[in-house]
Each structure stands twice: as structure tokens, then as C-alpha cells.
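One chain is shown next in C-alpha cells, namely the form predicted alone.
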Amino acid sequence: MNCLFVGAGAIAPEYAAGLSGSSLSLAGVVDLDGDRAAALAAAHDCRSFTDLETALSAVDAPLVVNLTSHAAHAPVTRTALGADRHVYSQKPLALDADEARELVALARDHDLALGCAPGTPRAPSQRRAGRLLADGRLGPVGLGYAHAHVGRVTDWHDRPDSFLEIGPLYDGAVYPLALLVAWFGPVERVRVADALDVWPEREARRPSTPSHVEATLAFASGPTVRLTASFYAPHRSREFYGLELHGDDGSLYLKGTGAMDTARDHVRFGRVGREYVSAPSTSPEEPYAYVDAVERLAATVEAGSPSRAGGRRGAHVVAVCNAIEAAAEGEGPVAVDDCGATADPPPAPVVRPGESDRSASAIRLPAVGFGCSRYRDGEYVERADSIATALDAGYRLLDSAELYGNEHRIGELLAAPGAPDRERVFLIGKAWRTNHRREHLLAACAGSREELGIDAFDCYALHWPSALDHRGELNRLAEKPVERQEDLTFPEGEGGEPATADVSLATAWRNLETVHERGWTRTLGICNVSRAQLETVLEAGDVDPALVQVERHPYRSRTDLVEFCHERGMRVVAHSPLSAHGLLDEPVLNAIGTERGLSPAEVVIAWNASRGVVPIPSSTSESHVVSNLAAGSERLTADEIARIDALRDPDFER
């Protein structure tokens, strides 16, 4: 689609900086100084114009954006609205509601579509915050702190002036309003204001209105937020455009309500007598960029439905701030007109196992997961701290096992305030050895639910495919001493050879899938198969395994296996990524990880995740934890990916 870019200030190029990996193209360019126009035009070969209603009517571009100055937004989106032109407006849509009204109205009548910047609801840090708070983390939210510290403009504008006449509302402010309606919908009035004119002497250009403004606004929806809006703060203090919100069951930090870029810090979460833990992306992300939101408007045009929703979502921004003004003047509560704005947050991330049956292609897994074994450099350990670490960050894969002993701490973990729904946690659980045949399966199998206090398992497994003999059940194992728990576990004979139980895999199978009938897991999946077993398996039962686990590391790739795995729509997770002895120490994992500024162990969590295999690392230090997950959302290219396997090794034994 043609735009017309009215206004080829400082953001012009920035704007024009994303067109050519867009569907948009640049027709003409408007500037009051046409030698500004003329530079932007002769840049993206198209005409320049220092008149708007002749370039209007010269140009065929059905879109205009407008990037005028602040106070010339109105005017010049009400003469290109009347000149049936779609309009994709900088910020704010007008400094007047009543103004900004009658221009929601106008596109209205006209069927035009009005959208109005910041599009930052829909940057990447910004949605990964967006779905946290969807996901019910923190709770009903009680209170935030929000702050827009645009800083002393004359010192990094080259034209401040329009920037000192509309002051840091209308100009900062709309950063966090327009995010905080994106997810919670319309403030419904401004409790209480103040405005304040403090500016440094020595400064000739000043402010013509207050240069800091703090006000504390009612959402309609719950939330009450404290909002600093100023001038005076610099930009480089220690709050930005940083958001803090705080619910019954835990607290948001998002770094920047404004920022275009990401990163795995930016985005932390804290339950509710933890501290905050960084919650990094889980999949790949691209910066968010100017025209990106220039281009989703021009798509609902081009689907024959021209969207007005960002246009009423500014119009209400610019209402908010009237009010915020008015309550700073003595007022009182202000009430605020919701000018038609709605919430429109990010999805929260849900995990959707398939059912069961031959075709198992319908499961959705995490591109990493959590190990939840206590067995740890030779002993046992306590891992609730670590599990919970894990949840805080963002990880929706557990891997549990009645082996591990400590199915009820993740159950208290998975019941306590701030913990995620369980329909956005996949919960792979395992019978041991000793459980092959169909009653202790199913005793297992029931055990380990009342211990999650779940009703059903996304995947239930066979921990190995050949079977010990049973000798009593597994309940709580981290409780009993270490000799019970092996007695238990690892049976032996009279001549301390392992004691076997005559169950053969495809029985064993076959007893998995009355679980499964029973409705106490929505999947099954088998662990440490070679493919011959595995194929025993598939010819054995009714109900193929969804999902296959094995240990996966370079020096032990299964590639033969994953491959076939895939074939079949069946998951592969990778155990033991990382703990293969000198695997870290590999010089093409240090190559490959200095050239992304990743570890050698974030190298192959990626490796991993690169080919669909889901690796389940298993931490006690935090930072691992979080470095961990981030690093599955990156992606390898064949060159890496070549490089990584040819570090395998046939002769490789633990």
C-alpha cells in the first residue's frame, strides 16, 4: 500500500527505515521545510511536497502518517480523514479528548481506519510482560507504579520546542497509558494530581507547562497505578519508562514501557515472598520497528475492515491527560470518558496436549523444559527452591518421575499463590522399573496425582523400558534414607545382581495405556528406547507414544532416532543436555557461543531447540535457570548445527 508521509522530522527516517521489508511503500513526503522533504523524498525516490492538500491531491497513497509535531497531529489528521485517506497518527491524536472524539468519529463516519503511536503495546518485551500478567501470575492486581521520565529534552532534541509547549504528558506519559489500557482497558478517573514547574536556572528554553506531573489513576477494571510523568527526572535516571505492577499473589517489573528492543532482563517476575526472577523469552523475537504498527493497520484495510480501535485507544490517552491536568488544578477526582477504548492484551501462553490416539501430532510442548530430579553430582538434593526458580521464570515444562521423591513439594509449589494455571503447565510424569505390570502402574500412576494434586498427567511414561522387580511402593521416597530409598529402586538378588521382573516392554506398554483409558494422563510416552524398542512399542499397542525421551547431547545426538520420531509426530526430549563430561569445554560450543554472545551451555540448549528436541536442563543457580530457558529461543543455522554434530561420538559412555 502507498503511504504519504506528512512531516519528515527526526522520526521521519526512523519510519522510513522499516518500509523496504514491509508490504509499504513511500509515495510522497510533506514537510513545511522542503529542503527536509526533498532529502526524505530523494532517499525513497518519491515526490516532496511542502502543501498538504496538494500533495493529497497529487499522490495516489490511501495512507497517510502523519509525523508532524505535536499540536499539528489534529489538524492535519481531520484534513486527511476529510480527504478519504486512512491515517496512522504519531503521539498524541490530538491535546484536546473533545478534539480527539470528533476524529475517532469522523473515521467512523468516512469507514476509515485511525490508528495512533505508541504501537509499543505490541513490542516484544512488552507482550512477553503482557502474557505474564495473562497468565494469572500475579493475581487480582491491587497496584503499579509507572513512570515516564522523558528527561531535559533541550539537552537531546535538536528542535525541543515542541516538546516544551505540550510538556512530558502528552509526549512520555502516553508510553505507559497506552500499555496499561492495552491490557486492563479504560482509566475511569484520576483520583488525585500535581504539577510542577521545576526546571534548572541556567536553562534560556524552558517549559511553557508543568515540567513534572504525578497523578494516581483508577483503572475500571481494578488496578490503581501512580504515574510520574517529567521533564526535570533525565531519561537516564534508574526509571525510564519503567513499569512496576503488584497483584494478591506476586509483582511485574517491565523495563521499559516504551522500548523497541528486548532483552532477557527486561521482563521480571516475583511471587509473593520471593525475590524477582528475569523472565526471558521463550521463543525467537524481532525488535519491534516504527512502521510495524503503520503496516497492521494497513492490513485490516486491506481485509475490507479499516480498524478505528488504536484511534480510540489515543483518543482516551489524550482524555486521561486532560484529566490528569484538571485534578493537578485543584479539581478533585476526575472522571474520564473511556471514548469507546477497550483492553486488548496479549494472549496467555496455554500448552494444548492432543489427544492420544494413533496420530500423536497435536502436542504442543515449551522449547525447554524443567528436570526436576533431586540426583544431583552424586547425591540427593532438595529442589523445591530451583522448581519454584523455574516456574517464576517462565518454564511450562516440569519433568517429574516418582523416582525423584518430591512430586508433593511440586504439588504445594503448582497449588501457592502466584504458581500458573494448570492448564499452562505440561506435567510429564514417570512409573519407575519396578512398577511395569498393571497394578502397580496403576497404583503409581494414582499416587503420583494425589501428590501433584492433579486429576491428570499431559504425558505419563515409562521411565526405562526393562523392568525390576517390585518391592514396595515409591511414595515420598525424599522422605525414607537413602538405603530404603535403593532397596526400593535398584532391587537386587541374593548375589547383588539387578532383580528383574518378567514383564516385556510391549506388556509394560500395554499396562501404560490403561492409564490412559482411565483418563489420569491425556498422553503416554516412553524414556531411554533405542528405536528397536521403540518400534516395539508402536507395534505393540493401541495408543502411540506422544512423546519420546532419551539423553540428547552433541557427543550423543540420536539423530537416527529424532528423525524417526518426527516422522511419526512424536515429541523428542532431550534429559542430561548439558552434563556429558568436557561437553563445555568443547572449543567449537565456545566459537559458536562467542559469536552469539551465548555460553557453550546456552549453545546446546539452542542446538537442541534448533532441531525440535526439547531439552530439559536441570539447575540450582538462578542465573542458569534463567539462561537456560532464553537460550531456547534461539535459532542455529545449518552451518552451527553442522558444526555442533560433528562432535559426536559412537564410543561415548556416562
Ligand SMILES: NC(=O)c1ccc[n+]([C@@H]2O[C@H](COP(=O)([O-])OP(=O)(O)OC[C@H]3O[C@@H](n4cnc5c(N)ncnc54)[C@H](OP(=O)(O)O)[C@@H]3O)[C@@H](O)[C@H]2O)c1
Given for the second form:
Amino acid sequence: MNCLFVGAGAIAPEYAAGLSGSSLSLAGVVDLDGDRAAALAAAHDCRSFTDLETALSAVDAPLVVNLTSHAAHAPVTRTALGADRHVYSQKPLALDADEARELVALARDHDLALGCAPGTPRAPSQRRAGRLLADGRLGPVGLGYAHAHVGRVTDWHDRPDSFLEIGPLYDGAVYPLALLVAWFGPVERVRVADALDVWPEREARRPSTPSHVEATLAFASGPTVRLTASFYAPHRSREFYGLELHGDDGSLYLKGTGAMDTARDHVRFGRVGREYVSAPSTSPEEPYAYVDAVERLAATVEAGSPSRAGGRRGAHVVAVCNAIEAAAEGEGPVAVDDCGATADPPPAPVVRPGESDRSASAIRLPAVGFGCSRYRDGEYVERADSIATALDAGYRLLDSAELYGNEHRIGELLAAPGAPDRERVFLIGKAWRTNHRREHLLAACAGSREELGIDAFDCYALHWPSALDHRGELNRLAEKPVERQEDLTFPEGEGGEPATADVSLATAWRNLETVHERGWTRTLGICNVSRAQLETVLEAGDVDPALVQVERHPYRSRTDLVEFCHERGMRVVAHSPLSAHGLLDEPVLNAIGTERGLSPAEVVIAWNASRGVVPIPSSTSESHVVSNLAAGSERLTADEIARIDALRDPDFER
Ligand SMILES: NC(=O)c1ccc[n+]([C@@H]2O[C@H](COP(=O)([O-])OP(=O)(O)OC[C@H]3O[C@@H](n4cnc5c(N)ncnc54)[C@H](OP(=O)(O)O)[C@@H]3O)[C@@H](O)[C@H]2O)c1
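Previous: the form predicted alone; requested now: the form predicted together with this ligand:
Below is the whole assembly, all chains and molecules, this chain first.
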């Protein structure tokens, strides 16, 4: 769609930068400063103008992108709507709520689209934070603290006059306000507000309105948010554009309400009683570009339903700013007109974040899971804390087993306030080798379900293809004396040899199917199998494995097995992906990691995820927990994958 840029100042090149990859083309540029307009127009091979009316009649552009200075937004938008053009306006939509409402009404009466910046509620970090909210991780949200530290505009803007005239609300506060309104719906009233004229004495250029404003806002849907908007608090102050929300069950910290990049630590979640943990993206994400919102608005026009939702939200945000000013002038609590703003539909619930599908018939799994084994270099380690960290960071696949002896701790974590809902977590359970007989499998699965506090597993698997003698049930294994644990899990005959049980793999699989028949698991799986053993299972049973878990890392890439599984719609889960001796010192992993800004461990995780294999690394270090999860959103090139596939360790044996 052709568009006309009105305003060729500092922000215009930011919008223009995204045009080439978009469905929009620039048909003309208008600016009172003819040189500025001509320079931008020349770069895009279009005409330039110094007068809006002339440009509107000369250029065939259904969409006007209003990039003028703050006070000019409303008059320019009115003129463009009056000339039957759809409009996307820079923030704010207007400086006065009545004027903003009029613009929305004008657009509605002419069936024109009206959008308004900021579009950042759709930027990657904000969407990630929005998903956490939509997932209910915070519970009901009671309180929030939002900052908009625009900073000393005289220091960082080449033409600060327009900012100094309007104050920090209309340029800065609009970022958190637009986001909060998108999430929580309209502000009902400003409870209290204050405004200060605080500014360095030495500065010759001074704001003509209060330079620092604080207000407490009551949202109709419940939350109360304290907002600070400031020219005085410096541009790069600690809080900058930070937003912190507190709910009954947890808290959320978003580093930048107006940020457009994809930084992994911009969203942090802390459930009640625990520290904040970074919640990185779990799938590949693109930075947000200014032009994205314009393109989306144009798409609504092309689809025949020009959207005015952004305009309505922009108008409500102006009404909030007006009400804050009125409250700060002593008018007491001030009611806010919602200007027709209803919350955008909440982000669609994401049942399986970071899902990576292999085929239509394969189960959907997150790109990376978390290993819950307590074994570490021949020792038992406590895992509850790191599993809680993993859930808070956003892992949605947990690999558990009765052998790990910590199912009841996982159950406690899943039942605690701030935990993800059960249906948002893919839970793998495993029956140990001593439980391959039918009655033992049923008892093992029943015991594990009880300890975890769940009705059913998402996948219940045989931990190992071959059977050992049953010497007793394994529940609460970790609480038993170590010798008893050893006897129960690796029973020995009188001569010290492994005490095997006479249960074939085919029989064990059919026994496992009875667990499925009872509805105690959605799917079945198997671990540590060769391709021949997997074929045995496929022939023996009525239910195919949905998931095959094997040790997989660059020293054991299991390419044949992976391809065999993927061709048949079975997902492959890679256990022990990082711990092969010497692996993380491999120069090729280091080289690829250096090029991409990843550690060798993250490269290994990305190598798995790029093949559609789900690695389940374990870690007791918070930074590793977070970075491993984030690495699942990286996709390696075919060449990088081939370089890693070529790694071999002839001595590798486990
Ligand atoms: N089905 C089976 O038979 C089977 C067998 C074995 C394992 N598993 C599953 O696989 C899971 C993972 O296996 P695993 O625990 O044996 O080994 P792993 O995940 O391959 O490796 C864990 C080791 O890697 C380190 N590590 C983790 N992230 C790192 C990073 N980003 N950079 C550097 N080092 C990092 C950890 O140290 P820090 O704690 O310091 O990060 C730890 O020493 C288990 O928890 C279990 O769920 C299944």
C-alpha cells in the first residue's frame, strides 16, 4: 500500500528503515523543512512537499503516517482523515482528550483506519510478559509500578522544544500506559497525582510544563499502578522504562515498556517467596520495527475492516494524561473517560510455549525441557530449588522418573502459588527397570501420579529396555538409606551379577500399554533404545511410542535413529546433552558460539533444537538454567549443523 509520510524529523528514518521489507511503499514525504523532506524523499525515490494539502491532492496514497511533532499530531490527523485517508499517528494521538475523541469519531464516520503509536505492546519482550500474565502466573494483579524516565531531552534530542512544551506524560508515559491499557483495559480514575518543576538551574532551556509527574491510577479491572514520568530523572536511570507488577502469586518485571529488541533478560518472573528469574524467549523471535504497526494497520484496510482499536487506545491514553494533570492541579481523584478503549483481546493462551512440531502426527513439545535427575557425577544432589527456578524461567517440559526419588518435591512445586497450570507443563514420567511386570508397572505409575499430584502423565516411558528383578516399590526412594536404594534399583544376584528379570521388551511394552488404557498417561515413550529395539516395540504393541528418549549430543548424534523416529512421527528427546567428557571444550563449538554470542553448551542445545530434537539439560546454576532455555530459540545453519555432526570422540563411552 502506498503511504505518505508527514514529518521527516528524527523518527521518520526509523519508520523508513523498515519499508523495504514491508508491503508498504513510500509515495511522498511532507515537512515544513523542505530540505529535510527532500532528503528523505530522494532516498525513497518519491516526491517531497512542504504543504500537506498539496501533497494529499498530488499523491495517490491511501495511508498517511503522521510523524510530526507532538502538538501537530491532531491537526495533521484531522486534515488527513478529512481527505479520506487512513492514518497512523505517532504518539500522542492528541494533547487533549476531547480532540482525540473527535478524531476517533471522524475516522469511524468515514470508515477509516486510525492507529496510534506506540505499537510496542506487540514487541517481543512485551508479548513475552503479556503471555506470562495471560498464563495466570501472577494470579490476580493488585499493584504495579511504572516508570517513564524520558530524561534530559535537552541532552539527547536535537530539537527538544516540542518535548519541553508538552512535558513527560505525552511522550514518555504513553509507553507504559499503552501497554497497561492493552493488558488490563481502561483506567477508571486517577486516585492521586503530583507534578514538580524540578530542573537543573544551569540549564537555559527549561520545560514549560512540570518536568516530573507522579500519579496513582486505578484500572477498572482491578490493578492500581503508580506511574512516574520524568524529564529530570536521567535518560539512562536505573528504572528508565521499567514496569513491575505484583500479583497474589508472583511478580513480573519488564525492563523496558518501550523496548523493541529481543534481549533475553528483559522479562523476569518471581513467584511469591522466590527471587526473580529471567524468563527468556523459548522460540525464535524478531525485533520489533516501527513500521510493523503501520503494516498491520494497512492489512486491516486491505482486509476490508479498517481498524480503529489503536486510535481508541491512543485516545484513552490521552484522557489518562489529561486526568493526571487535572489531579495534580488539586482536583482530587479524577474519573477517566475510556474513549471506547477496551482491552485488546488478551494474548491467546500459549499452551506449549516454544513448541517445535516435527510433523502433523507428532506430539507438540517445547524446544527445550528440564532434566530432574538427582544424579550428578556419581552423587545425589538436591534438585527442588533448580526445578523451581526452571519453572519460573519458563521451562514447560519436565523429565521426571521414579528413579530420581523427587517426584513429591516436583508435585509440591507444581501445586504452589505462581506455578504454571498443570495443562501448560508437559510431564514425562518413567518406570524403572525393576517394574516391567504388569502389576509393578501399574503400581509404579499409580505411585508416581500420587506423589506428583497429577491425574495423568503427558508421557509415561520405560526408563530402560531391559528388565531387572523387582525387590520392592521405589516411591520416596531418596528418603531411603543409600544401600537400600542401591538394592532396590540395581539388584544383584548372589555372585554380585545384575539380577535380571525374565520380561522381554515386547512384553514390557504391552504391559506399559495397560497404563495408557487406564488413562494414566496421554502418550507412551521409551528410553535408551537402539533402532532394532524400537522396531521390536513398534511390532509388539498397539500403541506406538510418541517419544523416544536417548542420550544424544555431538559425540553421539544418533542420526539414523532420529530420522527413523521423525519419519514415523515420534519425537526424540536428548538426555545428557551436555555432560560428555570434553564436549564443551570442543573448538568447533567454541568457534560457532563466538560467532553467535553463545556458549558451547548453548550451541549444543541449539544444535538439538535445530534438528527438532528436544534436549533436556539439567543444571543447578540459575544462569545456566536460563541460558539453556533461551538457546532453544536459536536456529543453526545447515553448515553449522554439519560442522557439529562431524565431531567424533572415538574414546567416548558411557
Ligand atoms: N532416560 C535416561 O536414562 C536418562 C539418563 C540420564 C539423564 N536423563 C535425563 O537427562 C537429564 C540431563 O542429564 P544429566 O543431568 O545427566 O546431564 P547434562 O544435562 O548433560 O549435564 C549436566 C551438567 O552440565 C552442566 N551444565 C548445564 N548447563 C550448562 C551450561 N549452560 N554451561 C556449562 N555447563 C552446563 C551442569 O552443571 P551446572 O549445574 O553447574 O549448570 C551439569 O554439570 C537428567 O536430569 C535426566 O532428566 C535421562
